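Just the one chain here, the form predicted on its own, laid out as structure tokens.
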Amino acid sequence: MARNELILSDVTKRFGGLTAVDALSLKVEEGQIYGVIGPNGAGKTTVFNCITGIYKSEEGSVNWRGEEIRGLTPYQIVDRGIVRTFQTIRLFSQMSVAENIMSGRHIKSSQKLWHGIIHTAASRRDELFNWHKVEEQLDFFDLGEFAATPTGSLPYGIQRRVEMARALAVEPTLLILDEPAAGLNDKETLELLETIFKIRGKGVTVLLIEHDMDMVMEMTDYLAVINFGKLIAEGTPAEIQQNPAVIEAYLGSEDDDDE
């Protein structure tokens, strides 16, 4: 039986008088592809920011594998195996694809500041090991031909793959993806779908926000639907498609139309 890896309990985040996340509770199981959906402005990215330490919620608990991580810094949360991507691609445009992926290895490296001056045998072994890990991601994401190419010169879809390769280079247990299909064409979206299944096949739990409903319904094991910061429904994709509260949140009610 799969265990609950990530448990959010009554998480509330406010910005002044605005409650962006309102007593939200979620449970993400090990090995799931878990989707968070909802209308624009529903608070989805704020939830991810609370999980990853960018924001600290005013109330509630964020529990990861039995440890309370609410209040930890982003790097401390990454060190525990939780890694994310963002809605907007955040790569080093002048650096090569391989160098961008290598930047994700910094938290795994045993290099010290003085190794930049004195290259010991241990530091050389560490660097070689990390480049080997970069090569693994280049192969996994089919990026080998672009390894030496400055990332900023590449098409948007390939940059998305580089971003995911950098995240996976950290060797996460939980990979959080914020609208990974944004800006992709149909072919690239299909390739992304296959890639996410491959990532789950490596034993990584995936938590994502996505607005492409066809992709969400095909890919996810379980969905949570948020509106105005509140959880309004959760269940399998089939259950969510039939949920009246979800239909109303996306399409509006007949009363709304009458008005």
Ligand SMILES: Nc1ncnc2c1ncn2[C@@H]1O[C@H](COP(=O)(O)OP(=O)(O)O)[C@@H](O)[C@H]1O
The other form holds:
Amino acid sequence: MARNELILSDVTKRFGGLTAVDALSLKVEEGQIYGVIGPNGAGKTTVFNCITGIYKSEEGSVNWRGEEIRGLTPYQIVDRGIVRTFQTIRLFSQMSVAENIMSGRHIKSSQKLWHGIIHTAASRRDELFNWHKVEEQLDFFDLGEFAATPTGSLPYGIQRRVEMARALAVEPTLLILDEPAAGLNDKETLELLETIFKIRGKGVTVLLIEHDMDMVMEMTDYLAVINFGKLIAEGTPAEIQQNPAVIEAYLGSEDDDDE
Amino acid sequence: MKKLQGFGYPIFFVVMALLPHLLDSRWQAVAITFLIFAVVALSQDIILGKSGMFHMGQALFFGMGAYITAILNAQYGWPLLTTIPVAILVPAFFGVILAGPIVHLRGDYLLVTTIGFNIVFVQVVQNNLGGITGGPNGIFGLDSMSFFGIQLVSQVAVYYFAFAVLLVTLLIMRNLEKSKAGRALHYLREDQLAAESIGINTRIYKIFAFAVGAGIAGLAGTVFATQYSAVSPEAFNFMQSVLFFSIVIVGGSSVPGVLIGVFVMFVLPEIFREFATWRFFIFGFAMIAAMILRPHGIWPATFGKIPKFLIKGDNHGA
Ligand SMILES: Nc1ncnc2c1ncn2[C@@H]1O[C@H](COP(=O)(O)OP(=O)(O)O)[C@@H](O)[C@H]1O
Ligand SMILES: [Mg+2]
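Would you mind giving the form predicted together with the named molecule, to go alongside the form predicted on its own above?
Starting with the chain above, the whole complex follows.
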């Protein structure tokens, strides 16, 4: 059995004339909290979209556990244990928190299509089992009181938690978070930090984009810095802080930091 | 509204079960029409309301079921009830093969395509393709229903047949709500990209919605053919599809909403018979008013169908 490693080699993604991701290579190892940082528009989200099947990179390879996953569809990639959240939260906004989390149980559920028309003892058992799994996530993310609330009416910070709960309900091997702290206040950011450590404690590898430098330095084991679609540095947080190329990139892009 | 629904269903079922004994034969016919069109509108709701696909050709599947029953009965002598499986499965199969190439289309394109399918269907039956559809006059003189050899000639029998079909439809809708497949439809309707990114193969579920919607509409077609002992092309034309589409939008993709819509569209005009010629005029205005005043429909869809043990109030908060 191959190790739970994600290896990107020379991944290139272009939009018309713009090369959003330029021959990027990186390697996420099992059990890491791996951070991707870089100024706005550097291509971070695009890299994540190439990993999760939303875009197919024109060149390069995306290798997960020894398998080439470049070109697979998003749901095929989820099936292989990689689940993501979005920088701009994408919840099923008219549906309740519990139903949103239940969507994460979709691929785990044993129900067939025809069970949508006729229920059986087995399908009812499966249904109940998965609702109990939802309950576990509600407890883990302290969302129990909002179980029946439509997510569209909840504050931003709670919506972010719901989105993570939904992703974790899939029981992923690799969890990909696109700016999970965006829009959170200080207290919520601290809670998020704790949550991410707890998730890693469950054996889930975490790959995340983060804008907030302090948070990245505190949280990650390993970092990749991207600018103009290219990898400009990688290393432990301590190494990155010393890196002149990084300092330059960040000094050069002070004005597009929007908190 | 939840409470109202809790009381509403038992009362609705009891009233509907007693209804034919309270009505004269003209009103019995109206009640049967209500039941049939309620089933078709609910089948439309699976595709349009639950899955958010702008499908405006539901009369095609309805008509296909009706024609299958009529052809098998009039040309091949099948008893009416034995045509049911064919009248469900063939439209469901067509639902799959018609939906397959088009479900990826965006709302407006899908709408135009499904209208096209409906028009083609009406043309096919009107031109008597294969010599079995009876052309513009359709097919008439079907047998009456028989059940294990007992002839069910009365209108009351047809009523209970239609009522049973509605009950089966409601049961399927309820099962759908509490299943993986039914939820997948809601997820893809709300946000397709998010649904795919959580592991849902949306294409499969869209086609599934078409298959189920088409099968139920086909079954309603059997009831329709039974009621009139006849079928003809104009009963399944594009205008009918527009009505089913509008009923779901105006009613609001909920069972009560759809039933209210069908009542307003098909029963009210009978009550105010002198206004019957005005019905499209009145319904048109009602549609406009409803959409401006209640953009999510008269009785909007309710989500939040989650098990009770998850609803904990605030004994669980921070
Ligand atoms: N779908 C798209 N079509 C065209 N250009 C895009 C698209 N998505 C991203 N881009 C462009 O690619 C570059 C990288 O964007 P993105 O990956 O979102 O950056 P980041 O997440 O690092 O802020 C930007 O210049 C952006 O405008
Ligand atoms: Mg981004």
